[in-house]
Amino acid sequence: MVRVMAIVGAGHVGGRAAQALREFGWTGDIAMFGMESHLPYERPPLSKQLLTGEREASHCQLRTRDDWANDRIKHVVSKVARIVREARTVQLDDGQSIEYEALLLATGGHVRRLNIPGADLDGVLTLRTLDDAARIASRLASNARVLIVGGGFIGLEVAASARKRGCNVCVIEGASRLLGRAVPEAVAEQVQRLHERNGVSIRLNVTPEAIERLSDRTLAISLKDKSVIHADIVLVGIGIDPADELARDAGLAVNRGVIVNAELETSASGIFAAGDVAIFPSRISGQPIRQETWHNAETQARVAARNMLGAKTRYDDTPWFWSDQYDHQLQVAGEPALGVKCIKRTLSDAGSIDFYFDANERLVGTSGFGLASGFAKEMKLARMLVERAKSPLAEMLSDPSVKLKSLL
């Protein structure tokens, strides 16, 4: 019997992996299984251009329908109910059984929801899919009152998009600062000031307790500090949980994500995982990490595809992500949390970049924030220093007259 290359998850990772399988020479069948009717698409525009109306859903697709058809890649809208490792099959919820040559888990994550009274009311929304973005965009009328629960990247990007649409925006965050541990505290403070300058109200150390629909159809959100906020819509942006239940049921090693080795192979031979759901060893620290980023999806998809075909390629890309908010951009590369020393480089008119060194004076990460127009080029060079494991002297990094390019 002819076996297929099976990909569970037809999102960014699944789509890029299917493309790569063809590129790397697989001539047999390829099937992507996903629950959305949409063809594979990128997620970054969901919280930005799709909400502001600057892009349409079709612009987010990785490829056209004809492209997938020409490469004989099947997009199957169906839930995979079970993996039978001994038989090398996946079973669909309609009872159909598909034999696989190799299997990639690109299942992503489930959006977290509030567990409070009223969390299921109309107007309490989350953002994970194209359909979610369409629902939110339709409600961002001028002067609409938008409450965003969660001061992470999704929440803040939606806040910036909503302000661009003329909405009144309030962000509440249960922690003492924005962006959790994703960025250094100094960067989080800069981001907060940017949002406040743009008219966003930000309240820290507060969490919602209940949501009620009032007689005028607006929402009243009661907070644990006993205050109440009135809004027309509530956007819940409190992260995702890795969709590892299929792997867990199949007996694979999981720990809030699917554990893979440096080749992105799971604890079962022939089964790989990539993207938001995968926990993989960092090339910098060697410790297990999980990354919910566009870069991770792009790069892991190709490595997984190679290894599904029998290669033994290690995934050794440096973690990297960015976030566009208003006319500013935030970037983080490497693992700044490993740093014990921080060196700041102030850019004349476009922000600043921080470099992080570990106890052995090794450059392990960089983060920066500034005007996107003048900041991106410098940040690209900073990222390259981390990727190439360069560790220039601190005084050279802090001196803006020393070109970063010269340190490569």
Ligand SMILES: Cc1cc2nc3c(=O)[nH]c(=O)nc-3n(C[C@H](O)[C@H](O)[C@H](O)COP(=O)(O)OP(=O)(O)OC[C@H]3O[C@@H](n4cnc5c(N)ncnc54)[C@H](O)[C@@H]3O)c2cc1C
Second form
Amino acid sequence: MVRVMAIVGAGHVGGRAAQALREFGWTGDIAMFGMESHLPYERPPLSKQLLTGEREASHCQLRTRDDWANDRIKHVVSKVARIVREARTVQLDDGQSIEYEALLLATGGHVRRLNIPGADLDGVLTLRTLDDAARIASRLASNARVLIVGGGFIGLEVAASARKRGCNVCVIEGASRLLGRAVPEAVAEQVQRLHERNGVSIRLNVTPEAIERLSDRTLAISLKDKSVIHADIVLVGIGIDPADELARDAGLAVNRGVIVNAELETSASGIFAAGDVAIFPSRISGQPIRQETWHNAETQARVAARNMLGAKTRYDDTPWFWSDQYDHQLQVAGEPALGVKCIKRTLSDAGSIDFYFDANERLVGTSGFGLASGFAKEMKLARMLVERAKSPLAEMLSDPSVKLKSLL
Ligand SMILES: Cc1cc2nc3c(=O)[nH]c(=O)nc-3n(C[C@H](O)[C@H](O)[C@H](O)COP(=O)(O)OP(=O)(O)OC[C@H]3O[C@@H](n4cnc5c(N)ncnc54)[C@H](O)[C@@H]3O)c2cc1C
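Having seen the form predicted on its own, could you now give me the structure of the form predicted in complex with this ligand?
Up next: the whole complex, starting with the chain shown before.
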């Protein structure tokens, strides 16, 4: 049997890792196994331009069909059912076994669904894949009533896209604030005001109890506070569960995600994990973290590929993500949650950037929110300060006359 570099999951990480294996000199076979029929694609446009109609599905692909073919990278549409460690094989759904040289788990996550009566009714939707996005986009008619369950990034991005399409949008969130712990409370409040200015109704501290079909068009969503909301579609955006079941069944170390070391290797030699599914040591705190971001997918894929080829490269990138909503952008770099002190830098009319320091006056994270066109340049410098582990004096960061560039 010919051994191959095997990648389970042909999503963002899977695609980029396959590409990198070739780039880094692997001349043997490479196979990406994926459950979706699409070639590897990027997910950020799914909640944004794909819903507003500003982008087409084909423009989300990481590369063209010819690029994969020219690199002799096989895309196998099949679920991987099992890893047999002793034999160094993966078993596909149809029973076929493939012996691997090294294996990468790039399985991402499964969207969570509501566990209430009516959760499986037609019109109750989730968003993770291109097919999901197409389904949602086809229902965002002007004046459609859209109820979004969950005030996290996906829910809020869909809210902004649905408003652009002329829908009536309501977001309900079980917590007392939007965006969970992903961003500081003050930023979450700014995001809430932005949505309210754009006509979205936001209700905090409410959770759904049951969904019922009232007519061909109307779903009735009963909330725990006894109120009822009528909607044409319900978009459930309550997060993902890491798709770690293959690893768990194979006896790898798992804890709501596949645990890897700094080289992205799992507890089994020759098996790596990267992307949404991987729990890796943070370069800032040293603690295990998991990231669900484009940047993490992009950068971990390359390190995993190098290490599948025998390098011992440490993954030491700084977390970073963005979210686009209306004409605004939110960016977070580092780990603001580790901060005990926050310093604000106001950027004329373009927005503001917050810097977070830990108890040792170490800059551990930054977040920024503002007009996408206005604050990107400043935000890039703020991110670089965190990446380069600089810890400038707080007074300098808050003083807009001190150029961030001079602090690098
Ligand atoms: C709607 C949406 C919008 C986003 N927007 C942003 C953004 O604005 N900014 C940002 O930083 N990040 C954003 N992200 C996050 C980013 O896209 C993800 O972090 C990234 O896609 C993770 O890549 P991955 O390869 O780990 O997982 P995925 O891209 O999910 O790929 C995993 C693949 O593995 C397959 N798979 C799972 N199990 C098996 C199996 N047993 N056998 C075969 N195949 C399997 C799955 O079907 C899937 O295709 C967004 C995500 C979504 C869903």
